[in-house]
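Shown here is one chain on its own, the form predicted alone, set out as structure tokens.
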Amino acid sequence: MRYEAIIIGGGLGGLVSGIRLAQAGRRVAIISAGKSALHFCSGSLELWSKWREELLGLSESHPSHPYNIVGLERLERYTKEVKEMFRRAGMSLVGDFEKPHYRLTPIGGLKPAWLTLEEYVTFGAKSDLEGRRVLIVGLEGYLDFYPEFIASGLGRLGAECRVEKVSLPELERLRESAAEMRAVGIARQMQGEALERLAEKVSGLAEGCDLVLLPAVFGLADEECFRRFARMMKPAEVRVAPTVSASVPGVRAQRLLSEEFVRLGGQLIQGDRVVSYQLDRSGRIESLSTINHADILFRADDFILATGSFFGRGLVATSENIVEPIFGLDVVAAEAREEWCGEKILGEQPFQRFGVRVDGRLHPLKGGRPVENLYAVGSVLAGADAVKEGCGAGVVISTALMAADEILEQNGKRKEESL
């Protein structure tokens, strides 16, 4: 099979690079070995776990992160190109680069975000919560949804909380299975009578509250279902709050983006690996070989590495080492196993930083060159802590847009040479 581009990974970064590439008429193939980390999203798009001021200052502070590589200015772009790309996929985000905003976690912390999904509860500042009555509503049997500790961290910043459970005969069922009383399964319940009858009860409590907060448990398919129950619900504000496990809103934007990557000509090959790589007489990347298709090989001009992390298994920790498994590129990684970890499990760890060395054009080293058709985006890059400093869609996005765009650029430069 022969592509102008091959994109090793189906998650955010495989996606986004992929759209960009498909728009601009590129013949693109995804390789997705199954989930990705998107089907856990918090509803938020983080840049930065501080403000805009410390990325200023980031070359100083952390020389080896990714964002380096960027560039401030590509990065805010960046982010409002992205909030188009989902709103055409079908997804609405709140926020931009110049003013983040407060997000809300499970356990009722609030952290700095910088894009997110427009059902999802979001404060301008940490004082907006003052004076605020806010009702938060459980749902009999689902464990995954904290109300109290959503109350109690709520309640320190001022606002007057109240928690409240209610059942819905459509759920009784699923409450036979913890495995079925989860957000995706409840999800395919929340539509029809099961939604109104919803709505009935949960405005029966909400009286004399400015703001009602539920589980995100709505909109498997689209945002129109939560829509549909936050119309019920005026004259109060409804949000809803993050849940643990898989997130309904992450597994919505998996499939959304998925549509949108094929709808504009690209090629989605799900449940296959890539187990190796030919290289053609310079030494550039020629095609790949899969496990499902090992008499077949993918040939293209370029080649996207968007596998992730350990998570994915873009990076692998042997009992010696931590190798990047399909090309065996040059890895940044402490040598000594017990310098892999930190002392305290709160604490920073080093593990985090681990990844691929790259060039400024995102190429990876093999050998300490570059692989000049092999662009790594997103996790599997060294350099960045995705967890301590809040940037993990951030680098994600912003690298897999500018791999798409380096390609672009080489491919446009290759046609004029060949004129």
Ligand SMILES: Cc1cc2nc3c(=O)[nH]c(=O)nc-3n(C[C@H](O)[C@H](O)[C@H](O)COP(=O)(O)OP(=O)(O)OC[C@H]3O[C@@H](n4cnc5c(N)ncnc54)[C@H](O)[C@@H]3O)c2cc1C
Second form
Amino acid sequence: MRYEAIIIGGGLGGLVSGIRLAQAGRRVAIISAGKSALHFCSGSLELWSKWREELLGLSESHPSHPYNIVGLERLERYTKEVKEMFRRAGMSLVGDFEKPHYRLTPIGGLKPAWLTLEEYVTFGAKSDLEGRRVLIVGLEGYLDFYPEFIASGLGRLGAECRVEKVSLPELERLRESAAEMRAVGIARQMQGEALERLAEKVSGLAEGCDLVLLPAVFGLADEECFRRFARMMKPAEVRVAPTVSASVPGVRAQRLLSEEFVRLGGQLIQGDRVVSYQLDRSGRIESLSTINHADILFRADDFILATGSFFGRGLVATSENIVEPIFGLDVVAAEAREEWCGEKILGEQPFQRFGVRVDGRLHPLKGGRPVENLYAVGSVLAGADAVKEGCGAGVVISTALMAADEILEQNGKRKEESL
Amino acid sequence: MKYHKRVSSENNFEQCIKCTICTVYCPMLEVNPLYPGPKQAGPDAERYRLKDPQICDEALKYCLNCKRCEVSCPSGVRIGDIIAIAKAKSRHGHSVRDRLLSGSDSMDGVVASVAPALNSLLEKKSVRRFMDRCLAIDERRPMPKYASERFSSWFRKSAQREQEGFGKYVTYFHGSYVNCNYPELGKEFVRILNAVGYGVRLMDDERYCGIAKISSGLLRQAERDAERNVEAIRKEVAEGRRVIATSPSCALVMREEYQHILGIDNSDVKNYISLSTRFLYRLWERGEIKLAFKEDYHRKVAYHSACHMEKLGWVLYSTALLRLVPGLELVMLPSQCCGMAGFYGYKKENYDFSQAIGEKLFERIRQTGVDTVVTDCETCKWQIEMSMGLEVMNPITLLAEAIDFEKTRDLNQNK
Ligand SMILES: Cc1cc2nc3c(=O)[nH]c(=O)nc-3n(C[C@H](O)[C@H](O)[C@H](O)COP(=O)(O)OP(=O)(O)OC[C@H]3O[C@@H](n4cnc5c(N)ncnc54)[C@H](O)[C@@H]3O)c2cc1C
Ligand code: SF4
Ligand code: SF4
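Given the form predicted alone, state the structure of the form predicted together with the named molecule.
First the chain shown before, then all remaining chains and molecules of the complex.
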């Protein structure tokens, strides 16, 4: 099979690159071994866990951070562009690069964020919580949401919080199965009468409150579900708070971005793993082999590696070292196994920064030399600590768009030369 | 037995990182809270089954063997295979019925000779009621029609002689569906292959691929057939021929499940087993064959990605081939299970779940407003035809309708 560009990995990085290239009219395919880390999305695309000033000094404080390759100027532009990309795919993000806001964590903490899905609660400043009367509603039998923690977190900032639990007959049924009393199982029930009943019950409890928080269990396929619910809830403002385990808005994001990619003419090949590659005589990557397609190779002019970190097996830890399993690219990692992990689980974890080494145009290195028609994007890259720095999606989006732009630019040049 | 050995050491349940992604994509879990879901029924319970193989779960019988969990799992856990093996060991369900639905090669000849009578018998309300009450085959589900002449008989009588003199050959694995229920598909396949310059052979002793038996947990019976098939395929491959199926489930089971579930080593021949559309598209893409289409052809169809096509990852070949047809308007349906899963939907205890799963797909089909659906899988065809009354075609059938055979033969300078 022949394409102009092939992307390995269909997580946030692969999809964002893919949409950009497909939109520019390229024949592009994404090959993905399984679903991605998007399923655990907290509701925010994180750019940096502290404030903007710190980003300005990044080239000195964190010289090997991928943001230094992208540059702040492009980071700012890409943040705007991705908001527009999400909008076209059917998701509204609030916030922007100039003015960060606070998002809520599942255990009631506040963290700075730049872009957050509209249905999630955000606060302009911590002082906004002073005197707010907040109702936090849990669902009977649902254990992946912690209203008490949220209440105590917001309470510390001066909000008056009340916690209530509601039950719905539609959810009773789910209790028969341990697997289904999860955000996704609940979201499947949240339609028609169940949605109305929930709105009615919650409205009854919301007397005297100016903000109502519920777990993010609305709309596996579209945003409309939550909007419909919110309209029924007037006059109180209603928002969702993150849950743990597979996240409903994350599942929706995976789906809507995939559909957008296909709608733009992209070829999405799911459930298949790229296992090896072939070089042409000049040393460029010519094709890829996968498990399912075996002897039929995937050929392209350019390739993007968006295989993620350890979670999706973009990086693999063997008993001796850390490897990038497809191409055997150069990896930045501590040599001694004892140095992979920090002692405190919530402390600094060195393995978070492990990843593929790239040059200034995102070409990964192999044996110290850049691989010319390959680009590495997203969490497979070395240098960032998504957890400590809160820069997971920011690194993914900015490098994904940059690689796509590089490909478009190089292609443009190649075309000009051949004219 | 081989699969008992495999299960304790070689399947990869320990790769599961408990991310729960598979539970999001299981169509059965969505409609049936009694089903524990892929994570729990698969890798989670496997730990306990390793301690005590007798630990089994009645609810495993709900699994459709659709493999959508495997397609979504980022860790490559063979969830469907783990469940299929566990299910076979526990064996709940209706064994006379399961054997009947899974079929036996020795009966096929008899069935064909009495096909017209059998068809009208199976249409009778009283007979369907009897099957429902005594065999737990749901009376609301019409049985597939039997052809009065088996494909293999037709081929040997009317087509074999014409296969002489081609420079290149493939071996056709027709499977029980083409052989007993829908020989036309096989005839169309032969016609297209001949037109592009390939002669067609059949295996000396083709057995059922075994998908129905594996799904019903009848592994020992499946194993016998599988061993003979692998032997026969080896012979074809040794003589330089690929083995091509028109049914994606036949291709999947022979490529993957023979090894993963039955423990039969097929690694030497696995990659010579392919699907009609994949085989044709690959030749076309390399410029080794040419296709000419009728000039006045027009049709609008929606393409449904069958579960086993999704698992094979081969949807792109069927759709790429269809996109070659000028005058064909192709709407892609979102990939989801139709609920039928082979003979699963025939079993009385499954009928309602089967239709509840299918309804979500039917709704999407209705929205497209087409009157024809194209899908590679025969049992999706039964399900959509029965539930919606639409025409459902295999891509090969559509190609046979759209191809200008005379021109195509000329272009390929046949024989
Ligand atoms: C549990 C978790 C929660 C997170 N939550 C957040 C959050 O709320 N906000 C935030 O900003 N960031 C978050 N992050 C950070 C996260 O890494 C990024 O936001 C982002 O989703 C990563 O995207 P990616 O495309 O780089 O990789 P992934 O999402 O991991 O996608 C990689 C894809 O490549 C596929 N793949 C791997 N190898 C192959 C191969 N050989 N062949 C084919 N396909 C292959 C995988 O199956 C996978 O689908 C989280 C990360 C994790 C692990
Ligand atoms: S998707 Fe795979 S790794 Fe995740 S819970 Fe299911 S089986 Fe385990
Ligand atoms: S094979 Fe299908 S029905 Fe069975 S567990 Fe997996 S997704 Fe569910």
